[in-house]
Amino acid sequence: MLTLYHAPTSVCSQKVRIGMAVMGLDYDSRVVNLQKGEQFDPAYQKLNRDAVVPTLVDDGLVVTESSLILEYLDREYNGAALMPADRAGKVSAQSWLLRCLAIHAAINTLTFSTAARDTILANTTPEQIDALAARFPDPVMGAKRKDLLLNGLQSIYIGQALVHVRRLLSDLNAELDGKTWLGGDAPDLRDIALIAYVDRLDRLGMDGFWGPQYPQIGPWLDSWKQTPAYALAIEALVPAGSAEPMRAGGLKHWPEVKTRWDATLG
């Protein structure tokens, strides 16, 4: 039995759950409560030294990093059916899987500098923020989280995040080129790897990122929302009463984000 350590609204957890749903894979679900800091538990950190989710355990073999988990599951349990067979498609998929590291960092930045920041600051003292930052195994990750919480959209990480979001949307829009899926008739590893990140922007009320400039993005996201995999792996696990506050929190900051976004075109 596959065991998946994950969190309901973690974008990387959503990404792996989407993949497992598309592949029809069952798993033993182990929910890690990120708000309570369960990712820092020593027992969990024996599995994942970075104290992040998701983590897959397959008969004692531990696999971390969501893109690697997706590729592993497809190769070991799905006959690599989701990896493009042609040379160009395979390179495209491998490139997107690698780029997910930067894309995730960008989505993390926009989440914790807007809606999540407001919630955390309302319930956390400066001393608690210092303590949280100190718990990250990677001190740079801890420093980043502290900077985002203290400085919001004035953080030094915002410009970098917007560059990577621009590249994500521009390249995804171009590769879709009128298709429903990057995989053609059905989602492949590329579609699966990217959906949770675009969905998070939408849930933050930041769908203005694509608009008329990137017209393929909205229909692609809408197509995902009609799938059983999306319903099972993302929608069904959104905590009750959390969707609207997140969207409202993101929309509150959208005018400032939009100003910074437009500046990246200059």
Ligand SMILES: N[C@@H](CCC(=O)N[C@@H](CS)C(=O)NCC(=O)O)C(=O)O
Second form
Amino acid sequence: MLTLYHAPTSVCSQKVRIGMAVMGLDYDSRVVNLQKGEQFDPAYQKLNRDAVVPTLVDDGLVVTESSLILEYLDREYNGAALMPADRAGKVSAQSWLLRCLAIHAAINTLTFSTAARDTILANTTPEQIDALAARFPDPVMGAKRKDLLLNGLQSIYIGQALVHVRRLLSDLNAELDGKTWLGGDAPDLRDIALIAYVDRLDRLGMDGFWGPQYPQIGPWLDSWKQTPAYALAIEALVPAGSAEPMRAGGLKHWPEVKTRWDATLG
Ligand SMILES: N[C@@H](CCC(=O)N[C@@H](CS)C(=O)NCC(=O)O)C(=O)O
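Right, the form predicted alone is done, so what does the form predicted in complex with the named molecule look like?
Let us now look at the entire complex, which starts with that chain.
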């Protein structure tokens, strides 16, 4: 029996859910409410010592890290059908799966320095920010969250985030090279690993990141939006009434983000 600990709008959870939908895998769903701090419950931290989602439990075996979960499920339950069969394709997929660590960090930075920051600051005192940061078992993760909440787009993490977003979009655009999917005729592990991150930028109203410069990204995202897996794993779990505030929250900061973005071209 597969049990998935996840959160509805967490990008890493969306990534695993979309993979499970493509593979046709059912799971026992355990929702971890990140806003209520359920990730810091000691029982959950026994499964995931960084207090983050997702976590997969397969008959007692605990698997953390969204990219590793995807690879595990494909290997154990899907005949590795989503891993490219050829040498170059495998290297490309493994490289994208590893790069997801930096890509996730970048998307997290852009979310918590814009829309999510505004929402949190509206209900949080400076003392509570310290307490929020102190909850993270990894002090560097706590320090990052605190810096993003205090400094927003002036945070030291913004420059690095924009570099990794540019690498993501530029490489994805180049590797799509006129194809619908990186996997060719159908999504493979690479498409699955990347969709939730690009979708988050879109939901923050930041599709100007690709605009005309990376023309393959918009059609790739649109192709995903037409799939049953996207409907089931992402769209169906967006809480009612939350999409517009997120978009408005991101768009409010877009002019400043865009100025910084243009500067990353050098
Ligand atoms: N590299 C990890 C990142 C996991 C992660 O940071 N998850 C976020 C949600 S996307 C989380 O649980 N955050 C908890 C928090 O913000 O307190 C993975 O890909 O699984």
